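Given as structure tokens, the chain that follows is alone and in the form predicted alone.
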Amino acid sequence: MTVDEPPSRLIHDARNTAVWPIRPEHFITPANAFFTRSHGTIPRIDPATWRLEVDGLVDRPASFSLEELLRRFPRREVTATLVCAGLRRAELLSAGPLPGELPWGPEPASTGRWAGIALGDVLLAVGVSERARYVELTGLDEVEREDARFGFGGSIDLAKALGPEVLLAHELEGDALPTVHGFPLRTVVPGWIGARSVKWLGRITLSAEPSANYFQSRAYRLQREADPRNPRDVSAGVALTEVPLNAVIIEPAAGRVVAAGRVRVRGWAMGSGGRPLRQVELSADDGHRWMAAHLTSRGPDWTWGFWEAVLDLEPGERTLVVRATDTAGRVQPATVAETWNVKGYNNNAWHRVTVQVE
């Protein structure tokens, strides 16, 4: 991947991550600062070669190349917003502990242009199994974790498969997909946590159960409390489907120092399961008074939103707020005592920035 951004705006960390800073004039993330999380290798994959299996309950198993996968099935479309489930873990450490997990910040988020096919219409020419319920998805990287290795996966609801917006991705903002995004093909799960959207995909499986997969039977689950006995151990946790509803605030940014009087406040927001949003409020005082802040742009359903207003600031150190609506009528939680659980997943708390007026 090619990056243009000067090495100190990028934030990353030896475990195959990369993000960068969310800008409010790109609605669309450019394909060179769109962020990256991987859990293990970064295959190099010859298209040629590079198979598809279709397996499990279905009536008739494949195997695709990718030739095969783009003459045969018609070419979607769809613009979504791809969130980590880590998005703003950093917050809930004020909350309680969160050994051996990345500290992200509100970065961890991009909205991108895929092309390539419906997994909906791979999955009924294969036919489904009346027996089906969750399609698992792996791809052909390897992990390895409690002394296994395999390749990074884990299912998604067999009615979710089924969406229109739920694609097999060879294309990101009309070019191939760059390797570190997943070359030549991968899932793209609109509404869902980034870590389902799987890369460099080898096999889609259909099954009665949901995945075994380490990161969806003993990773990405929400649990609220710890194991005294194994603290890190979530496997007693729900496993996470749809992305939370959220609300951002990136400009100003924490710490800043602004002048005093009008302050133009910029962020960005995203209803649950990338539902449209009904409205964004932004509060001056750490929410006691909130006024309406304008959505500047509002995208199709799966994407976020950006939003901005103009609050007057008095000298002193001041804590701004934001918080959304959607039109599900979801709300946020106030507080991270809320949201915090063991792996520090999905936090939608209010999104409080602290300033420096002067």
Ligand code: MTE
Given for the second form:
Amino acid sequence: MTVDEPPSRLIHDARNTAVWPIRPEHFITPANAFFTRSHGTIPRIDPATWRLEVDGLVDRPASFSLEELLRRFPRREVTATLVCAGLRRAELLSAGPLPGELPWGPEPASTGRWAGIALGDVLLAVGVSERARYVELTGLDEVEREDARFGFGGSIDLAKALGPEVLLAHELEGDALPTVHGFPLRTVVPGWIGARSVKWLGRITLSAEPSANYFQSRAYRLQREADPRNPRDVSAGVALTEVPLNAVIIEPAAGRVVAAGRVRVRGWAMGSGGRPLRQVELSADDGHRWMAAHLTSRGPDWTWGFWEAVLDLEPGERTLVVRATDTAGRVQPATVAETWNVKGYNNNAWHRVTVQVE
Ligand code: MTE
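Starting from the form predicted alone shown above, please give the structure in the form predicted in complex with this ligand.
Next comes the full complex, this chain leading.
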């Protein structure tokens, strides 16, 4: 596919959309092409009456208006890539069933320039009790699960919450957040799965335990084997935190016909937890021989980097494979048999794209 072709929108409903292909020249994703994933309603909130409640294990529980938050706390910015834990789930279907889960391909990942205030600044202002270990974030949307209606939420470790990169964001690309991305205020938790970047934030609760919210205790958990009595239950799994190291081929797209000879291959990669990359490698023979790709835009911490390589391809059906390593020394599993899990999260097996070379 040439990048001049109009992008297509995948899994397109009002709540779940991703534009594909991601354009390798868009290190920052244009706001109108930023993927979106919402589990419930998309609330329209009046910023004049909206309030943020901060409670739980704090010295001074507080309730802030938007105007107060933006006036009282210093403005902070972060450029961060948001990656949905469902990224590349569809590939896992070849290793086992994933009933009821959205079959995302490599689309739900985007990079934004976010601005707002630091979550840590707000926590220091209200005073964190010594017993607090987790920061629960709850949205003002309504989700229905197991006969209950509640706001989407989850928790992050207090140590992460105090990092200067974790924002309560009010802006994306210099404009107020679009409604679908969480207006008037959302968390942005760089390096962690997208689900912890809670949109339409209404409440922050400090606690000694992780959140009991469905999306922390019953979903977004990694469980390798299904419980035969309750095959979709992952409550015994491990709660997801940092995104894993990943690498994706953007072009050529799967199924394309390309001319034999020198073929330019481009894509993105990001280190585990948003750490920098060490190396990206490409193979045209299913991983027997590898060549190093060139990192064209490495980006700061918390973002993807773009890479490119030129491969010499002979006619026939060819499977291109990419893998990366990061500065934490992480490597990617070779196959989806190693990454399959009950709800299909965090697939970071080597990404393979089969093309027809003529
Ligand atoms: N926050 C609320 N309140 N409700 C949601 O459904 N979805 C989460 C997260 N925050 C969600 C939410 C998930 S699963 C992802 S991947 C990101 O938001 C997507 O953010 P975006 O729609 O701005 O791309």
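For the two forms, the rigid core is made up of the largest set of C-alpha atoms that agree within 1.5 Å on superposition. Bear in mind the structure is a predicted one, so any value in this text is a computation, not a measurement. Positions refer to the first chain, counted from 1.
Participant: Is the C-alpha displacement of residue 24 equal to or greater than 2 Å between these two forms once the rigid core has been superposed?
Facilitator: No; that C-alpha moves by less than 2 Å between these two forms.
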